[in-house]
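Just the one chain here, the form predicted on its own, laid out as structure tokens.
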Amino acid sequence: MDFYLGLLQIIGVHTLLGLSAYCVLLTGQVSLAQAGFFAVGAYVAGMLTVLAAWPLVPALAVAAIAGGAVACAVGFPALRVKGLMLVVATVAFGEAVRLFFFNFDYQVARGGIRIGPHGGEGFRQIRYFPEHGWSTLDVVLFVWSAVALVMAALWWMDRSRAGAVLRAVGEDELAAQSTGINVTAVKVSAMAIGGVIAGFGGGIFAHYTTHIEHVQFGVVLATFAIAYPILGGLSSVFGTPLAVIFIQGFLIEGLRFLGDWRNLLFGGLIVLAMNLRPRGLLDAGSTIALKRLFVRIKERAGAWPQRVD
């Protein structure tokens, strides 16, 4: 049972990471900086709960703000370039953040031991959950409550004017600009929202793993971040968790029994999925079909004869 609960935690945290990239991709920008924002949130939240003895929720709030602030600061210069140059610029930022934490050493003595980030050895002793008596199930419920909160916010944003503006910039930047939309402000806002979500997710990640180090926040994690919303589809916020379940639940954990063959199949199955579903696992057609199905189920439930006592 603990294995499956742990897997649910991984899927939940990676869903937050994918949703952070989803916001940026809506504006048509491909950014690999999400792993950097994720790392900032992880270290900030960990230091606040371990070194400053903050409660978890305020620490996560500060981690989210830190991630958003860094994303906003990076967004202004980075979004002056487009396409592959933006990819290169954001990869460089992510590596700069990773190397910063590789050299970051801030430890204090407490109870006869030194605690805090210790360069390449990472940051251990982030034991907020076990020290406060949280069970694995409690952590799962907390993680998925956070995922539900973020998804509800993005679902609402998608149906608001803000979501329409983001998609307008992503579909045709010049047309959007001609209607009076400040394209730079929209892109930076999307980057900042993505940074907030990534920082928040990074804070949760640091606490459920209890140990973080710089190698966890490299290019591979950044690639996963943008792969989730692209594979899941950008027509709906629900495509991202579907892609995370497909990659983390099926490809990585479900095929583990295949051993080394799993690595060979991993890329092939993703390519196959992208060919079969070029607009994502949950594209606009699938969304409409699901809505019609729910309407039919609701109508049949309403037509079902009610029991008379």
Contents of the next structure:
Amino acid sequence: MDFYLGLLQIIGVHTLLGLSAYCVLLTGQVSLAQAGFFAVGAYVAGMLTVLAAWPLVPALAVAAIAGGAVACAVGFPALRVKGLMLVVATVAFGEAVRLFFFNFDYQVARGGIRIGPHGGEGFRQIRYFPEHGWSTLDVVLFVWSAVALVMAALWWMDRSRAGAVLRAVGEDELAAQSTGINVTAVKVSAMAIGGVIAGFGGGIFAHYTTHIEHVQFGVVLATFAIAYPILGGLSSVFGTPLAVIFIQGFLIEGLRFLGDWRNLLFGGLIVLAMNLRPRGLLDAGSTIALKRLFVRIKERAGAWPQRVD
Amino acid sequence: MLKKYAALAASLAMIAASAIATPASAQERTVKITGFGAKSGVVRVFGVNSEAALKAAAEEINKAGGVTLGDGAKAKITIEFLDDRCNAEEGISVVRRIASTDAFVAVGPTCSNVAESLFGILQKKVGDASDTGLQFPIIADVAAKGGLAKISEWSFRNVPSEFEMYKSLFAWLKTQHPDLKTIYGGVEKDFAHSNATFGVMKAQAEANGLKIAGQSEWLLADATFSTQVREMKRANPDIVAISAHPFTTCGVLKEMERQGVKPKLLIGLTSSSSIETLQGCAKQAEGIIIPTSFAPVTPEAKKAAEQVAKFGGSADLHSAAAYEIVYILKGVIESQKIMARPDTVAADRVKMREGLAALKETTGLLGKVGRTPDREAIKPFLFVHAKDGSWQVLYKPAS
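Mind pulling up the form predicted in complex with its partner chain next to the form predicted on its own we just looked at?
Shown next: the complete complex, the earlier chain at its head.
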């Protein structure tokens, strides 16, 4: 049971990472900087709980703000470039963040040992969860409450005017601009919201892995971040967790018994999934079909004779 | 019709009789030991060697009758090995998976960064009810970065102390080569083990009067080293110390040959005293001196090396540690009277932890291995050097 709960933690945190990229992708921007924002959140939250002995929730809030602030700062210059150039620019930013933490040394002496980020050797003993009596189930509930909140907020945003504006910019920037939409503000806002979500997710990541170091926040993680919403489909916020379950739950964990073959199958199965579902696992057609199904179930439930006692 | 029923009844009776007639096979118990580590990526070879060593030792024990459980029954050891891809998240997941089974111990991991994370999820102090960390003993065979076992009282290691090894090596060099005055360091900076060990090398070099002429850095996945070697050439040191794994060690050595850098002495990282270095660059590595806790110099070590090769691996200081661990676990299972039954899992884990913590000495392939209070090993070691395409013993310090 503990294993499945642990897996749910991983899926939850990766869902947050994927959702951070989802926001940016809605505006038609392809950002590989999410791993950088995730790293900022991880280090900030870890330092606050370990070095400053802050409670977890305020530490995560500051991590989210830090992620958002960095994303906002990156958003402005990144707006000057588009398409592949934006990909290159955001990869460069992600690597810059990684290399910053590779060289970042801030240790303090406590109880005869030195604690805190230690350059290439990383930042160990971020043990807030076990030291404060959190069981694996408590952590899962916390992670998934956060995921539910973020998904609900994005779902609401998607259905509001703000969501329509984001998608309008993503569909046709020029047309959106001609209708009076401030494209710059929209793009920077999307990047900042993505940064907030990534920073928050990174903060949780640091606490369940207990040790963080620069290599965890490289291009591979950035690629995963963007792969989740693309593979899941951009028509709905629910596609991202579906893709995370497919990758983390099935491809990585479910196929572990295959040993060496797992790595060979990994890429092949992603290509297969993308070929079978070119618009994502949960595309617009599936979303409409699901909606119809829910409506039908609701209608049937309403049509059933009411019991009168 | 009656005949048909009679035939069916006879068949069932025969099946039942045969089941009763083979009590030995029905009662045969097994103890599953799960290893985990990197079996993919750049450091894949370490996981492959560990798995082979675990299987080789288990086969030897099984051939000799297996392991005696707490209730007096004999059991065979089976080995399973899971790949964590040298990734901390996957390492945690693998350990949670193992801990969800009847397993009472796990052997691994390969990478020090994975060990740091998963030792962190274990309960820090035994019996601390306020700490909800996982209560599951893990003994590491490869992860070599210094001081990792102190992270949790449930974590143990059977890896050599690199601090002692390099302390001894530099002190010995001072007596053997008093003419050598300067040293240049090269480090694979993004790998926890090589990076941490470089600090040890540097400190010991300075402590023995060597002047640091400079240092170059590169990454585990790097393939070109011309800039780093050019800096090295400019410094013109007497000694070059390379703290890197076989893949980049060979890259640097080949680049040194290309640029004509010929120091008077070469020193390498413990992990590079393996067959991979000789397969990759035997000619360029000629003369490199490395301290190691394994070489096939005793009858036991020679036999172990042959056994590991049978399972498709090669014996080096890391896989030899895995081989020794299986024997250590056998000893603890028998001394602690571990039952290895589904209903005794929690108790067996505690017994295994207590048994491992109580060890003061174990038997290694090169001799007796001491155990420290912080659950680390004090392994005998020797200095080897690459000569004519093989590792040969250069010096064995007095233990």
